[in-house]
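Only one chain is shown below, in structure tokens, and it's the form predicted on its own.
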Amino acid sequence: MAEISRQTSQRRIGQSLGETAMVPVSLAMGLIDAPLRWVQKTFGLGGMAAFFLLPNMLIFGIFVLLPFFINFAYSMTGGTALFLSDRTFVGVDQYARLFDCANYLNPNTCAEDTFWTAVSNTGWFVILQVTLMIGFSLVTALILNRELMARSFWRAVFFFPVLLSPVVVGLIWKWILQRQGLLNFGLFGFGFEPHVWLNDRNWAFAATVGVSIWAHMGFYTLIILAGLQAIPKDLYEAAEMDGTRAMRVFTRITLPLLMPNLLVVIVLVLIRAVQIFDEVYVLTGGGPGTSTLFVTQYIYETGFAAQLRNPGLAAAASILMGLVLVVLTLVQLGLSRSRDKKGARK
């Protein structure tokens, strides 16, 4: 009886402490509940949705929309002053200066030849990097989706470079590719003469493409791998029973069902390729000459690093780059939707 009485007493004490602890929680919930009830009563369920979206929209507006409008305002001004109030309004002169060319395919005929050199380099970089990135990521995902020994280990190995800072990536490969770097050390061991890779225009450009693929391929491989694992196994089993060839299985089953993931990868790779800056800036600095100068580095140097900086011209170039990205993304989304509609009709 004494033991039962003691347990009952302990239970009552525990309940009392729990009720005491819940008092501030109840008060806090009451303070939150009152305005939420008022919002729902005044604006309805739609107002509740807007209320919960408001913090995110404020952050988006302050850190995305506001800088965009400030940047656009800078693009309509001239001079070297940094503060907008100290700059003079010039209208679309900065845009006219960027497009002042006799032949857009020959940067030397342009008033801003450096800008069009950067545009040309970026265009070639996007074509090579996007194509190779998607190809390598797809092949790697297909291999990692198989039953391999230590499959989790190999997945981690391919994803590891994504975790590195772009500056670290640039420094690692600069150490490998410099004259007394690891690559030349290995080649010298096989009897080859050392080569200054980053001082050669062609090799330097190839290095920027290769380093970018190495650094980011793991992320896109992971996206494609997730799409592969979402494909029902029954489809492959039925194809195997019918004796379907592997290439036909890939083109008729794997690739069509993987297209949503591939579209995401294409958009992300394209945006990343156009915005390439950090690892290339550390690796080559835009050299030798202007062989690895890309649009983002041109914007940075024109607006901040040049002796006679021109924030207005840099802002105009960034606005044009943003518009190109928007157009390319919309085109890709439009092509995807038209493909989906054709598939639905079939």
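Here the structure is a predicted model, which means the values were calculated and not measured. We call the rigid core whatever largest set of C-alpha positions still superposes within 1.5 Å between the two forms. Positions refer to the first chain, counted from 1. First, how it differs from the form predicted in complex with its partner chain.
- Shown in the overlay between the two forms, fitted on the rigid core, is a CA shift at Tyr300 smaller than 2 Å.
- A displacement of less than 2 angstroms separates the C-alpha positions of Val282 between the two forms, with the rigid core held in common.
- Superposed on the core, the two forms differ at Val39: its CA moves 2 Å or more between the two forms.
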Contents of the next structure:
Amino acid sequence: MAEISRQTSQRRIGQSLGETAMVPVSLAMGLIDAPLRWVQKTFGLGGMAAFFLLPNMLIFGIFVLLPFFINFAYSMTGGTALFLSDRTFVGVDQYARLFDCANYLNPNTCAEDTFWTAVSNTGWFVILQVTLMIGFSLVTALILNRELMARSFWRAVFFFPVLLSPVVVGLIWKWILQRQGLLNFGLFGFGFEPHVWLNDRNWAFAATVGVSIWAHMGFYTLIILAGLQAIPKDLYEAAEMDGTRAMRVFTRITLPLLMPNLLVVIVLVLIRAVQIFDEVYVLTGGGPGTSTLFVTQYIYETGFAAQLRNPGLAAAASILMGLVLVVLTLVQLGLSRSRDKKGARK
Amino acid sequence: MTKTRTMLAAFAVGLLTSTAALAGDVRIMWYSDGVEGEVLKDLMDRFMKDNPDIKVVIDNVSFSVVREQLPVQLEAGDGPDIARLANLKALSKHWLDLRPLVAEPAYWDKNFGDQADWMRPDGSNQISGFMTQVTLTGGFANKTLFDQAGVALPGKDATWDDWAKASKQVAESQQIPFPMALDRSGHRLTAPDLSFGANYIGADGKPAPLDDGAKGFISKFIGWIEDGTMSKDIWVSAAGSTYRAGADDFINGQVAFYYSGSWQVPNFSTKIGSNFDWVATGSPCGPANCTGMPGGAGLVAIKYTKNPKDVAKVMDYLASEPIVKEFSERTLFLPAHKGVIEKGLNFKTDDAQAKAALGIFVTASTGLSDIARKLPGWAWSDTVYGALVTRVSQAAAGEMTLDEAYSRIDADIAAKVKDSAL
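I have the form predicted on its own already, so could you send the form predicted in complex with its partner chain?
Complete assembly follows, chain above in first position.
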């Protein structure tokens, strides 16, 4: 009896606290109610949606659309001046220069050979990094979703690299992989021949892929883990009662129900892979030679770091890269829409 | 109401005070190779004590920030009031003409006139600033390694081949990774190119195609990288024209001979200490001459400053004879100031190796080739240096043949010349 009375009293206190907290909210609502009614009356219900979207669209317009158009304008100009007004209009010359190639598969036959080398490197990087990143993130999420000892600790271990700045990531791995780095120190200690990993084009490329996966895998693992935990447990219980094999459970229950999360992860990983720059710039600087030079570094070098900068050529290259990203996003949108339609038909 | 008014008044006063403080601010963008940042801070503290109305703020940044970010700031009409940098000629249109602002323009002409063209637009008599240090490229040898290997240090007129042969013997005997190292820099590569007879300047004053002199050394250089005589690590460690120094390898006793320049002397004096004996060797000789490449860092005033008079005061102070003398003696830098050089310097170091090395560089500065003297004031130097580094490092990494590298260097430079004409 006393317990019921205590609980009732606590509930009342809670209610009264909630009501008190709602006072400023109610006041604020009262204040904006009249203008909102006026907006709805003037612009209609459709106008209300536009009204609420306006702040976001403004930010999007100023920070995304406007720079895109300015960049496009730059790509139509030549010279070394920075201000658009000081630059000479050259039409599509910068694009023509980028595409001036006898054989696109052999960068050495192109006028801008480093651009095509960077495109080729980025292509290989995207294929390898996206495949491995999805694979490792999925496997890690599946493991972390099981009943493990110190599960929270392991989740933290995989997530920690995400918190590091890309420059720190690059430096840490540089110290490990350089000629007198930790890895060679260890190898030498165990009687193996040291190797200059970052001077070997294949190993350097592998290092960029590996380091990038190490640094970002935790984030994608977390997204997949959230998807795994959203799958109803009773589906697994039913499958267990039917004696379904583990692989079949994975392909028929886990993977289809995880697909929305996986699609998001694939698109995020793809976009990030195409834009790869910071940690690689610190780790290899694009070397040895140009074997880890990616498109973003090419744009940076051409537009900002070269002795005579060429903002027009850099802008043209970044517009092309932007187009690739738009295509990738459209593919993702198409895939998720066709999935939604299929789901609706079922 | 009274409270609100008081707060507004306090805010307004605060705003005015902060604006007033900004009006007397002079920002210096500064990078350091050694201890010069600390010396400058000390000098500026003294200046501010005597000139309390001027507040000097020193932004200490890395060399790459000055090289890569300052040009962008300048193009946008922004940036610090004064900056210390090396590519003075290419950016000369952004420098403030101090001639009408400094106390005695004749003093500047007399003492810094020899390098004035390095930092002003062609054909002008502008006073843009002064060289905080004059540098000269040259070699350093790890004497301890040579002694331990029982290999004699090559003499005064030794050629690049002599040094390569001796360094190789030392490396084999002492089991070090590389016999020789040369900074990943077009400026550094240019010194041996010139000693092999190269001339980058065409008859029209624009860049000439790579000649046999340049090709002669570059082919030798790539051959040395391929056979392990020259450090590969530095040259293949980046793409593009990114600068990489080999100083750390020399400091850690990993190379027998290192080609860099006089600015490394204070760095070696501090970091090597008594770990091993080292000597400056001057520049090895090629078939044409034994030249090094002059250069250095200059302090220039920037024309977008809002406080030109204060900037001129700071520049006058830093360029004054006693301050240049003190700065050079404490930093172990070779000064550009004629009066200071004539009266002599007493470098503030107990390190006999550093003192001897500075002496070697002073002597070597008298043996420069004509083209070496011209290049620091030539508008296209940095363009040529950038193309050289980019393509030579690709050849070093085995991505292209030497002939491909040569034609790419010419094409890159031609494209830059065309771009700049638009």
